[in-house]
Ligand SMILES: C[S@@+](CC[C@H](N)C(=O)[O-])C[C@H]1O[C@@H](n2cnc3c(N)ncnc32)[C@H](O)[C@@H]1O
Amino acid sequence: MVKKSQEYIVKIDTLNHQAQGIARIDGFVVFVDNVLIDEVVKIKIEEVKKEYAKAKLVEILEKSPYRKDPECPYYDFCGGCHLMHAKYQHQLKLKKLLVEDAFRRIGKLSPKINDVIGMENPFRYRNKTALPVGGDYVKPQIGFYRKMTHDIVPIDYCLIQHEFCDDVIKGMKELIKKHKIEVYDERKHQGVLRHIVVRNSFAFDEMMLILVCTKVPENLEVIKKDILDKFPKIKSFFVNLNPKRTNVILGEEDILIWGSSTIKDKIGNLTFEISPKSFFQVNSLQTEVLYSQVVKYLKDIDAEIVFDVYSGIGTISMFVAPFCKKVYAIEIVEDAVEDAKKSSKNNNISNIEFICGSAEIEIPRLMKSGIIPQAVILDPPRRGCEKELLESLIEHKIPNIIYVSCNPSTLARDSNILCSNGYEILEVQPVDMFPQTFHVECVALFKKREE
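Coordinates of the preceding sequence alone, form predicted alone:
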């Protein structure tokens, strides 16, 4: 029987969906961080559950040829990255394995899965970050949470964030000290400054700074002046009010303190306005690669009428619009629909109809009125598609479905539902939107089988 605090020597069989190594001790599963397949390692058991145990890596006895030293000094403590100990080309192979495993284990399917499309430079790619703030104004801590905790790992820089983020970390520490800004203590639910959110534009060299606070900080006018002096790239400065006892980062109210209410960024030749709560892919450069795959599938099936479901601020709709006769973009969040309309107008796109409503209602309504799509694009959140939506697509015999997913597990689950109800999955194209982490985006093409 596996015992807590006991050390063992094990061989790593494979990785799970969170890039943890899986080893077995007399058949009992043990999860280990920061290891690679086929490595022989010494581990120390930290936690024992009924079905599995978690262990800490003590020593690597037989090292994988794909292992490298992580470039980040915070890697062993911070919970932000999971695969920086693997060479980048090997990271891509591991992510393909994770996708294959999800389809085999959850979807009970074995579709054609292409090699993962990677980045030329797998660092400094993120256009958004949310930095928790801890400690106090004498010794403030800004960083990221330790894995599976809310303990902050203080950092001076982050290699997957835009360089602006490094400037903000250093500068905000100085301003918190100078202005004695009360730091929020989530255990006591006391203090003011909770998070610092930074949104950056790679295309326009602009930055949005959002201080997430329980209330408006004292001396805000003085703080504002120092912030503008320290960060000349700022185009937009907000205070977001979040007084609730919650793990949700942003509260409901955004107060514009200075500048524009939005910043601009590009995907391909399209320009988008981004507000504090806009959903916008965090990797602007690789998003063009992802959406180009959607366009490729649309061209392959010669789609003229397209429904874009979970359309958000309209990024996919606008990217595919030049290749279609008409796009119907369906989104339930009203603010996102309004942002999409503005961006569509700014980009001189006229063949999109933006609809605020739930897809389960809007798709039958559109089809009843005689609007029949050749394809439906799905881009749901991590939890995947609502069952009612999938049932509606199946009932209306949509001929082609292009599914964009940030979660291979829910993609595999939903694929099983579609393939059990008259569809076949032609191929899956993974795209590495999140280098150094276990996350991977996929585009999957489904076709209705002939009856």
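Just so it is clear, the model here is predicted, and its values are computed rather than measured. Residue numbers count along the first chain shown, from 1. If you superpose the two forms and keep the largest set of C-alpha atoms that fall within 1.5 Å, you have the rigid core. What changes on going to the form predicted together with the named molecule:
- Relative to the superposed rigid core, the position of the CA of Leu131 differs between the two forms by less than 2 Å.
- Core-superposed comparison between the two forms: the Cα of Ile255 travels less than 2 Å.
- Comparing the forms between the two forms on their rigid core, the Cα displacement of Ile332 reaches 2 Å or more.
Starting from the form predicted alone, produce the coordinates for the form predicted together with the named molecule.
Left out here are the partners and the other molecules; the chain alone remains.
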């Protein structure tokens, strides 16, 4: 019987989908963070549940040859990077195993899965961050949440973010003190400044700053002047109002305080406009690799009509537009659709129809009206596709589906639905969009089987 606070020596069998080590004590499953496969470690049990226990790593007795010292001083506390203790090439191998495991366990499938395409420099790649603010205006804290909590780990820099993020952390701490900006206290639901959201463009060296507040801060005009002085790369400054007691970061209302309502970034040769609420892949450099994979599959298909479902600011649509007659892009966020329309005009692309609505309603509607694509590209959020959407693709026997996914578990679940209804997976190409973390993006190519 596994007991809380007891220490054990175990060997790590494998990692789960969140890169936690799995060990067994008399057959009982124990999860341990910060370990690697085949390591022998001393652990201390922290929590015992009915089906499993969670333990803390106490000492590594037999070290994996793939282990390295994490480069980040906050690694042990911050919940952001889960795999920084593994050499990068090994991280890629582990991610492939996680994808294979999801397909086997959840999808009951074993498709051909290629090696993960990694980055040359797996640091400083993120173009967006949301930093919670804590403490008070005398001693403000800006950082990330401690693993599985809402306690803030104050940081001075983050090795996976663009350097602008470090400047904002330093500069905003000074401004909170100087202007006595009231910091939000989550427990009491009191105060003003909750989060600082930074978006930065790798291609144009510009930045969007969003202060997420319960109300417009006092002295905003003076604060604005200091912000513009401190951050010369700023192109766009918003206050977002979020007065609710909620874990959701952004509230409904965005107030443009200064500058442009969007920033621009580039993927390949295309330029995109990005609003505060619009989705944009967080790794601008690696996105080109991801989209090239989609283009590669689509070129082989020779499709006239293509649906880009969950299209965000129309990035994939504009990448595939030269290879077909018409693209229908479907996205639920209005601002993202507006960004997409502007960008397609700027990029001189005229064969895309942008539709604002929910995919599960708009796709069946389009197909009922007689518009039947030869290829559908799906790129849903982490929860995967709505069942009604997959059912309508199955019903209309769409011959080719290219599924882009940031969550192997829901990709595997949806693959099972497709493969149980006449489809086969030709291949899965994982791409590492999120180095140092357990997250991995995949592009899967499905074909309708001959009847």
